[in-house]
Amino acid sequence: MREPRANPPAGPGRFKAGKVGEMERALSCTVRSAVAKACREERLPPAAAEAFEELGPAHLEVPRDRSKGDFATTAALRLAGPCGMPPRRIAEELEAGLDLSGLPVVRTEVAGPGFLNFHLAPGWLNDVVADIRRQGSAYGRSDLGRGVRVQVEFVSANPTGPLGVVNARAAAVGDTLASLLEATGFDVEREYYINDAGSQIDKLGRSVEARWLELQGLEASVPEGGYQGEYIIDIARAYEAERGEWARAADGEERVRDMARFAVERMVKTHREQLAEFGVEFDVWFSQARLMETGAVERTLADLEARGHTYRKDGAVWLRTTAFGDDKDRVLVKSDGEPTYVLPDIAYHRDKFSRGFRHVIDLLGPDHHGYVARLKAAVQALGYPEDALEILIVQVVRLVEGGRPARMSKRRGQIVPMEDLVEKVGRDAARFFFLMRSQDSHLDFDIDLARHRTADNPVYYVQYAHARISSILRQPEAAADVRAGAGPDELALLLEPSELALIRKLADLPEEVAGAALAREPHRLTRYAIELATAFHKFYDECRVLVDDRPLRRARLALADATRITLANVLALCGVSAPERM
């Protein structure tokens, strides 16, 4: 019997983390028990206590009006259907038989048509600061995985031609989710798969075999659906001046197959090397031809027939993916005995199971969509939870420059070379903007804004805020109390809104990050940077930090060391420099 796998749950409001997570939990538990109370003094029905249990901790979040409170139940309008009850009512007899002994709450206040709001002591959260302060580059990081492997594969770019700027979209996307898991405690692999067999490998060796020939002075054409752009003719010029003498002398076929393994091997080290000056580096490199080599694909037939999920019709063997929720059955070989492009990647993900990931993530490009049901119910027909296999879908990239689509140079083929883009916006701009945006929206990329080195720039306003507090914390006047670090009874002394609604920025990084991670929302973290930036920024307007006060002093200079730290978390996790002078 397989074993129980240990999914990371997944979806927005899971998991809370953090002080704020903490508080959210204890509150819940109040609100749990004021509930109970209530219908044991018979002032709510039996079926509340129930109904209550249903909602789980969705039933508390934060106003967007942080003057109406820290927190906010709406319990009571959820139970106003169970109960019978108005839900202002109901709102009214949890707040009477509320304890809120040992919790920093100063005052409750039951709003609109049912809210029951919750505000704290302006100081709750001032430990946070001494906390991110001692945690350092641990900060924002959670146990939640606890060591249940995880692969994520991704960019995986055909070595038939360049990268192009979705891939350089699903890599940011990919390291960043990657890094988002291993954040929240999961062992996480990074893998590429490098599709290197197949019709399209032969069309590239003979697309080199006509640059080739044309290099020799002969007429040649390349085949119909073969590869152009100018690094096809590169590709034929080194094979030329490494193994131009073999060639001549070689057999056709046997020329062809030599020079679509010299294409594929000098495509995938550019790949390598582009993704590495990228910022991606992955844990495994894993090859169609060495999988199909090994007999992978026919031992994966094997079973899928064993277990009873294949049928014979026209002479050609199907796979029953209807029964797993697939629009229409899949054909695994055709009546010509070979294989189609869907039973290798069968055997693919089966190998990826037999290496024990408990959970496996494929980001794949946005021609792909159809894609998905059949490989998915491809996996379950293997013997895997529905679940076990999940899909995210990485949409198309439009450059824009002076308003305009970019015209950008297409030497390569007939793709935008992620070479270009990142040599024209830097390395942290183009990550930052790949994940400014949910993978599954398309994206449009404003070359010119990425360029700007204002604070109209996104990367730009955050990476300022991280280099302006390093700058602060230079001061000579600053190193001293930046040492000693402030106490409790100084960092009581942040008072100022401003200081408040920073700290409060920063107890949501260990919250972000989780919820970034299951819900698969890298997004979430450039989101949260700008946010934090300008909290900070707001700051510092309004609160001098080297004031003549001392202890006021300390505190200002750990908030602002707390927020440099926070910063840098998140753009590390982004992929993203944090530099100190700019």
The other form holds:
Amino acid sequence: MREPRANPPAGPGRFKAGKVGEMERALSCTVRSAVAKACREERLPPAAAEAFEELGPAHLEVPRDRSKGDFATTAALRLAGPCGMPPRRIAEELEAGLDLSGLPVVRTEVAGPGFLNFHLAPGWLNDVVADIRRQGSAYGRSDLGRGVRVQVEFVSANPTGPLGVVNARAAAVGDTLASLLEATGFDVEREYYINDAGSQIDKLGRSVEARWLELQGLEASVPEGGYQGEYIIDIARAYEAERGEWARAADGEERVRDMARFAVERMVKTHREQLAEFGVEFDVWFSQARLMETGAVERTLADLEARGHTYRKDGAVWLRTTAFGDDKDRVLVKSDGEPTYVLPDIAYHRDKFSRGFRHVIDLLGPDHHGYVARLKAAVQALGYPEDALEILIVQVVRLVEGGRPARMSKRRGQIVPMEDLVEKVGRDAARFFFLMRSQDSHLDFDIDLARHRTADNPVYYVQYAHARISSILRQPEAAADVRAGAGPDELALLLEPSELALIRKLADLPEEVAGAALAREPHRLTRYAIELATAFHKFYDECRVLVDDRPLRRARLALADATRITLANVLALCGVSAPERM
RNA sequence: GCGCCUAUAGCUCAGUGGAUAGAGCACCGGCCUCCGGAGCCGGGAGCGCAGGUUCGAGUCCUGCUAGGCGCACCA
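Moving from the form predicted alone to the form predicted together with the RNA:
Time for the whole complex; same chain goes first.
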């Protein structure tokens, strides 16, 4: 038996998840038989069967223009080369040999350069409405991940200052990516790495000390490269209240260490609270300082040396990262005997894999992309496969307000605090907007739009659809029929174009979830949510739900309810609320 | 100088090698005897440039141009 892959392929080469995927599988089988048959009957050369096998499921697709059919195969186009025949000829041969028994196919046709299109009976998907209502909050999940353990590490902001908007973006993206992977059947842990060791922490301690001395009325200034923000003064004040007496009697260096420890604790606590407020909870908060206490750095260095990937030059210890694709070798231990920042990070990743994760995903900020090659090289030097570590870059956020880039805080320091943004636009809008763009592209965050409580704001547009459905389901005359549900005969009554389009959209959820998870593209979810809401609004506009005709009313109520469930599930993955009233 | 990312509609962005390249915003014009009008319908224009691979390229490869970011025995 083949081992489940830690990161199955995202693109063609696999069947889709859900009901649509089942139909793809069935049609693919049919096409395959048709190829085999044509070969047996020598209407196609033997090479065709072989070439077809290499294609895998990729030959089946859903035409962009649905009027062309519900599915299409490009097999004939792809076999044209190997067969040495015109594609349309091949398509005709395949069509002639199709065995469609047991399939809801009403028509096939050869079209364009050699597509073979399948038109299905209009109601072929209607029973997903009942499926969705049965599955409830589980609808959309699949088991492609087979329980493989995956870690997603994200945010991991330095505990030396407040969280910025990029951290907020990373929080939204990382959390939703983790949720997507869970929904696709992976065993996921969310981890936050606390950089609570090293020279930055020392600087933090010295910055607090300077402010604290100033509070005593003494002459002092924040050291070169120290932290200037006003929050340092807040920390110094809090420190004075709790530890002031001790500090005045303490030795200078010991005091700096104590202040650093105090500041880190306080900072991390604030970060944790803000993230929780934002709907993001981590399974593990991993301390660099504690890792280093265990001797992990030394063991990692010894491991790398034992594996023969290090050498000495100019009094320093180097790691031969160029052997694994980096553009230059990296220093692990400086000539003064101190480790560089890389070594603890390598030790950290070694620790991750030693905890049993088959696949590790890091979300890094835009300033770290130069760092990807060396980290991936180091992981390989430790003997792990090249794709065991996956690094995604979360790009910068530019806030736009009043049509121009905004500066939201008068606080000193460059970053705009996450707090201010969330306070301004709300958690739902912030999370949704962060998910509207691919994480590796720069994001213009339109604050005015995010605050609109109207349809031009996508998050309200989607939430409104949910509230509107909830309102219908609340109607007194609906109650009994919502409970009764709709059987196959009733669901078969759903044949209006807007009903069929809505059902088709509902049926796409499992594949949207799996696709977004495997491609690491959480932004697809928001797009899907908007499309689903659009399909619903269109249905609502064209079809009255609470009609007198009882069977039809039951069917439409079931459809509305299935839409409500699907919207709620998508929004849950996004970390956005699904209100019943607005 | 080297490396990474980006280049699609006026703006912000989607677009898994397939048929006539999509959405939102902005702009203009329609639709409320009815389940929430926070809704629906209609209206324009576009793949930076030049080659290449392919039956087929916005998508893959090379070069160029223009933006963004990164290049330490700093973290």
